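One chain comes next, on its own, written out as structure tokens in the form predicted alone.
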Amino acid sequence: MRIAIIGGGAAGFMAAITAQSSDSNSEVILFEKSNKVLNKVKISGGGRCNVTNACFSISELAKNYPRGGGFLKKAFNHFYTKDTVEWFEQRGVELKKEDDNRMFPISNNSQTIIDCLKSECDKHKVSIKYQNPVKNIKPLENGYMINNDVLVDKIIIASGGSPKIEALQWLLDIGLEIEKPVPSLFTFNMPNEDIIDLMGVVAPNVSVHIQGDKLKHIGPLLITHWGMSGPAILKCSAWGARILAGKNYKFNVQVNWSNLNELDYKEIIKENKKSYRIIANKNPFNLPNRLWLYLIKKIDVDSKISWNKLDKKSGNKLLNVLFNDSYQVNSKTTFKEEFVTCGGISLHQINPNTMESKIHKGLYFCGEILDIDGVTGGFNFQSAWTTGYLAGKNSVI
């Protein structure tokens, strides 16, 4: 059995290792178009590699995928987060859980994961061909021809997400259906908003709503020198990938800074109006001090007055800026580290239990080439490990 893996990322390596270790008599060849492998593993999580998430309920785990959750729910029954942790631990790489459930190697270094995957490939004698881009594949009666000169029995495609459908023409040419790719997991650019002067400030529990749509998500919000980022923003960009692309990334974002309802805000403001303390020095909404002072200034309230001097009009302005603040977004920023594609091979063409194409026998898919993407937190890597494992295991059966 001769199996070709196309793509040297997380999913491709998992597929190659699983296939070769499941049948040592098979010949597994991994084709990588560049001179490096596992680039995304290297830079992910700020160089620490967010391997997976400590969510050990399959039904809850599947809810973290804007696209592909139902498909993955079936796949996770074969290999999910618990299996990922055990897979790495069996190979000497222990993972640790952080407060937000993200899991990293205890070394805090992505090179640990890279070394583990490369070592497994060496151990099982997986052949890696660098600077070998695959430009076309041709289905034959018994197997496939790659680039018109390499004959294989089966192919596992793990070529990653592509920002443009034109780059996937080689797959369209063999009759595969592809959902148009658009970016997911991106930050919001706000060049005309002076809140960017607060770069580095994190509001711990914010509700973010895209005006004009039902998109609404909760979590920490990071103010950057270009706009807004953090889990609340990234979740909105993931779940709203197609909606925001349709708006050409120009829209208003509504921010509820403490994720309270209107009545709660009113009650807290009313209670604090009994205080003789200076407004600038008494922040009852669990906000960073720089952000608190910014919001007070934004509504033209004197930060040096005491709470008991706050008049009704100023109280209403404070309520509004806390509960219903608004900022104009003009574009997006996508980083290599977080780059994820919404779109790819349409899932109705793939068997979720094996990752095999329903159109071409012996052709498998795994990783971001599929129309699957998760929110931030280790979910995209988990999808890669799961689909890579299943593609590898079933390719040798």
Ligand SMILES: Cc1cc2nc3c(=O)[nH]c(=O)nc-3n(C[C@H](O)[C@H](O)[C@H](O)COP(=O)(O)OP(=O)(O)OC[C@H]3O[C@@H](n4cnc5c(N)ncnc54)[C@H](O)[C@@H]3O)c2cc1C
Contents of the next structure:
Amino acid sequence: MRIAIIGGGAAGFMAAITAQSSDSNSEVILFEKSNKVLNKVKISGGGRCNVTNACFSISELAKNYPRGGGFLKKAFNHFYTKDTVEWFEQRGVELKKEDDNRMFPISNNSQTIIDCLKSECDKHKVSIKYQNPVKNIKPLENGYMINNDVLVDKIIIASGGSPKIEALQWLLDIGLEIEKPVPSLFTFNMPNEDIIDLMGVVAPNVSVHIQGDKLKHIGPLLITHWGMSGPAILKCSAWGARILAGKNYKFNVQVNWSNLNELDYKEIIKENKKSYRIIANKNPFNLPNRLWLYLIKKIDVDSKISWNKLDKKSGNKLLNVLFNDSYQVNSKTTFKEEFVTCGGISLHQINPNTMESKIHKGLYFCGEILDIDGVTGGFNFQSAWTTGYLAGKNSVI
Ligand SMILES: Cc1cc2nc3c(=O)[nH]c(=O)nc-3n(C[C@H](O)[C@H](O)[C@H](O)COP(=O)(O)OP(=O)(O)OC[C@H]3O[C@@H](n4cnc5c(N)ncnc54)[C@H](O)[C@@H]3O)c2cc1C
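In place of the form predicted alone, the structure of the form predicted together with this ligand is requested.
The next block holds the full complex; its first chain is the one shown before.
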């Protein structure tokens, strides 16, 4: 059996290692278009590689995928987070869990993961062909022809996400359906908002709502020199990837700075109005002080007055800015952040238990090329490990 893997990323490596180690008589050849493999693993997680997430319930795990959660739920029954931890451990790489459940190698270095994957490939004699872009595949009666040149029995496509549909023409050419790709996991640009002067400030528990839509997400919010980022924003961008693309990334976000309901804000403001303390020095909403002072200034209240001098109108303005603050977004950015593609090969054409195409026998898919994407936290790599493992294992059966 001759199996071609197209793409040397996390999914392609997992597929190659699993196929070759499941059947040592097979010949596994990995085609990589560039002169480097595992590029994204290298830069992932800020150079530390967030390998997976310590979420060990399949139904909870599946909830972290805006696209593909239902499909993955079936695939996770064969290989999920627990298997990933064991897989690396059995190969000498221990993973550690951080407070927010993200899992990293204890070395805190993505190179550990790269070394492990490369040495497994060497051990099982996977042949890697660098600078070998696959431009076309042709289904034959018994196998496939690659680039009008190489004959193989089966193919595993692990060529990663692509925000441009044109890059996937070679797959459209063989009748595969592709969900239109758009970016996911991006941050919001708001160059016209002076809140960006607070770059580096983190509000710990914010609720973010996209105006005119149902999209609403909760979590920490980071103010950056270009706009807003952090888990609450990234979740909005992932779950709203298509909606926000439809708005051409021009929309308003409403921010509830302490994620409280209106009545709770009113209650806290009322209680504090009894206080003789200066507003600037008494911030009852668990907000970073720089942000608190910014919000007070934004509503034109003198921060040097005491709480008991806050008149009704100013009290209402305070309630409004805390509960329903609004900012104008006019583009997105993926600079230095984890970003992925929403869209890709339609899942209804793929068997979730084997990753085999329902259209072409012997053709398998894994990783970000599929219409699967997760939120941040190690979920995207987990999808690559799971689908790569299944494609590799089933390709040699
Ligand atoms: C900056 C950044 C940080 C990230 N950090 C994390 C993280 O910490 N945790 C997490 O879970 N996810 C993270 N992600 C997402 C994660 O990296 C991807 O989801 C994952 O790498 C997808 O793996 P893949 O193997 O499917 O695709 P890729 O890693 O993109 O690999 C695809 C490979 O295929 C090759 N290729 C493409 N087309 C062809 C072709 N026609 N012929 C031959 N070769 C081809 C490419 O050159 C590439 O090497 C991050 C993403 C980015 C951009």
